[in-house]
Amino acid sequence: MIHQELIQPGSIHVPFQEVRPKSYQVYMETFGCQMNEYDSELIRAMLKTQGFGFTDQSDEADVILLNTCAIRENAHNRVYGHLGKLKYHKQERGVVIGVLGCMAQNLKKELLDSQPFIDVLVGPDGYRQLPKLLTTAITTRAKGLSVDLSEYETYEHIIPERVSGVNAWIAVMRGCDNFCTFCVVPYTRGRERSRDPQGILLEAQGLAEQGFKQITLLGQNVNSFRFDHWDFAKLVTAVADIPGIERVRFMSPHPKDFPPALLDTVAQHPNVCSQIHLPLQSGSDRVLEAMGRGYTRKEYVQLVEAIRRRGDIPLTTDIICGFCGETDTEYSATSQLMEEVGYHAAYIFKYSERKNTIAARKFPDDVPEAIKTERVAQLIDRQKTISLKNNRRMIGQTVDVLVEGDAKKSSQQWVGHTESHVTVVWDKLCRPSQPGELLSVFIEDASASTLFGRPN
């Protein structure tokens, strides 16, 4: 039973400063994309303003929050697995359990029916209500829900609570109007709305003052950014011009409406990284049309050619294997296009039907799971070969690397990324360094995923 008094239409107008609880401790886990990571930073800021504290130990928490993703089946399964483990905390300690984000928005009834111990469900547009809902759940045990989609919520004037580091994300817009048939985002994050550029620039200036060297601008389709006379190319340039910002990245653009001005900005501005993430999804015209992607194979290739005419701009991509009705021939068309483009990296996934999407209503999910798995494995192997070839071309060259911290496999090594977003690893003994430093590194060896070098 949802506590109806807590379900308020237009709830985003309720100032989150109204609630002043004691310092309840919150443990939060984040699943999914960079936008979810950014949202978790917003949530931390709003809760801390209201006196909540945060802990990295779930057994010390009064509140456990899962900020969820609804894009792929694996993300769903991970969240459900975590929810199963949280029953212990509920039964033994009476902890308040909250599910946030896209799953809360898209699967609210299913979650409430199957996981009755959940106290609070909040979608991506309802985070301003979270302090009040959590405080009520803690003090009265009433359940709370805030899952209304908004046409205008952008969380303007809320500065995310970030962990110190080298890279920071800034969401420049929210929602999506593309309605790709496989994608649940328009149903979980609503329609497109862009932030005021002045607020974005103030946020970026603050990050530069805090020592962040790289900013990644986020949106479901950043090409669609519009605010008065500002387009996305103008915004990227303005952020890149901020003193102290060494690198600017963005994701993700959509191939169907990639403006030439943005290509020129990537090619010409020294602080805008010469690397573009350009989701393909499929190399088959029939599949692209069924996906509602809005471009053909030929148009995609023409865009790649337009990018390549502007210089050496590495491309990465997303690919879905086994979309509804995908034949061997259509799969082969994707594989061939991967080879033709020569991506530096590709994120390859099996198609998984998402509730409420157009594809779920219109097409049968008829490609056998074993075939999907086989196709994904084959494309991953092919991409490894392509990536190794691209990376081995770097041997003998000197590249600028932004130092990020300890390498995953050894604290005796540093790790960073090139402008083209290739991982570089080198021994700390070679040269004293620190995170945030731009370092010239001579590349001595390469694998499919990593360059190995020594500082000059």
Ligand code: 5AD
Contents of the next structure:
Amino acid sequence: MIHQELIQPGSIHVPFQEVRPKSYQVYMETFGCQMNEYDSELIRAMLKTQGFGFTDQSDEADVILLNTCAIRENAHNRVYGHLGKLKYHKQERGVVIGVLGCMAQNLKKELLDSQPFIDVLVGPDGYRQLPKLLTTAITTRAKGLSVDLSEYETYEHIIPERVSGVNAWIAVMRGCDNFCTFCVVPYTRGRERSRDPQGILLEAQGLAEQGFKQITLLGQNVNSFRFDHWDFAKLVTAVADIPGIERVRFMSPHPKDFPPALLDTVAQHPNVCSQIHLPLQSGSDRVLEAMGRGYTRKEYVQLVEAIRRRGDIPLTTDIICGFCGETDTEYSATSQLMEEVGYHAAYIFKYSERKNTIAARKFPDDVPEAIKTERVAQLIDRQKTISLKNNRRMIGQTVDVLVEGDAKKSSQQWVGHTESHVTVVWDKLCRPSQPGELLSVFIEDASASTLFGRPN
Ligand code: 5AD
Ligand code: SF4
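Alternate state requested, the form predicted in complex with the named molecule (shown: the form predicted on its own):
Every chain and every other molecule in the complex is listed next, the one we just looked at coming first.
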């Protein structure tokens, strides 16, 4: 059940703002993972249905929303930095400020107390309350809080308002029951629950009809997707069978219970992308055990071998450096396994203690900051070498690329991704194209992160 609590205005002085007979304009920024991007799309849809408008100019907004992440301390710090800047909008124009998502859920009233200019605080299961809480905050200045977690909320029947026209995220399950000892997600996003596959398929069909070419199925641990007699492999197959969907991706599966049927789906369906994100976290058995990951190094390697037997399926991963008690030898085991697997990409993080997690309660965060920093830098360096080697192998080959839009560095270039999710960039002058097109690109050069080519 969603609980909603209204709090009387605090002591901060807010200039009087006349309530105008127009639709209130919202400016929203999103931090963190793809699930947050997706949630922001849900929030846009819910607010627009209730008459709110959206602006990309914070100066013009009546409401400023930050959809936040809590996964590491630096995610918190980025939001605090932003909140500092927002005080100006509050003082000058009386804007209503809302903090949403995992950080709101994690810190709850503590955040309202420490940042009194926040008007509305809503966690990942409370977004249906947002239109009402914002309207109340705008019209009466009462603060609002909705931070109860739900066992059922999947935002069924709400069609997200998507920003991109090529890839669409669909969250197929929410929450996580794994309780890896370092991770705050089970506390900020609550218990696992899956969406009804019929709703997912209808949504995917609608997306195909609107011209979306790629669907990315999201879940904190997609292996846990269950609904009646449906499992995740069956769902992926059904989405892949929808006419018009060129590519289906998913993230993330957990190595501890990777379903063999999912591997069959990847190997047998040409439009299910041959690429798997398989978070390793550590290559040391002692550390994996302390992290509560539920697999050993050997089991992880066996899974990698099983994947490799099914074909050329590039792997990407997440790694944490400097987890509680991590010795040089344990760190080296991770580094060595990274080399052995030869990931296409690795996201490497410094361990960041999160309040109330099992690790925070059980183990001291005792690896010195300087050592964490050094280990992360070394692994990033090592991964760059591996990625460069993998990417240089592509020179001289022709790859299918889904055109996504302007390249980050130049609007004179297009950017897209290969099936294995490697970024490809090429000059627009080479050939007229448009986002959503599937193009054959001949690869001429490569860096650790990008392939450079020309369309055939
Ligand atoms: N510290 C550092 N990295 C973390 N991750 C999750 N929690 C933490 C933490 N407390 C990383 C894991 C996970 C990814 C999404 O974020 O590697 O797979
Ligand atoms: Fe966090 Fe582990 Fe759940 Fe992933 S599987 S969200 S790392 S608790």
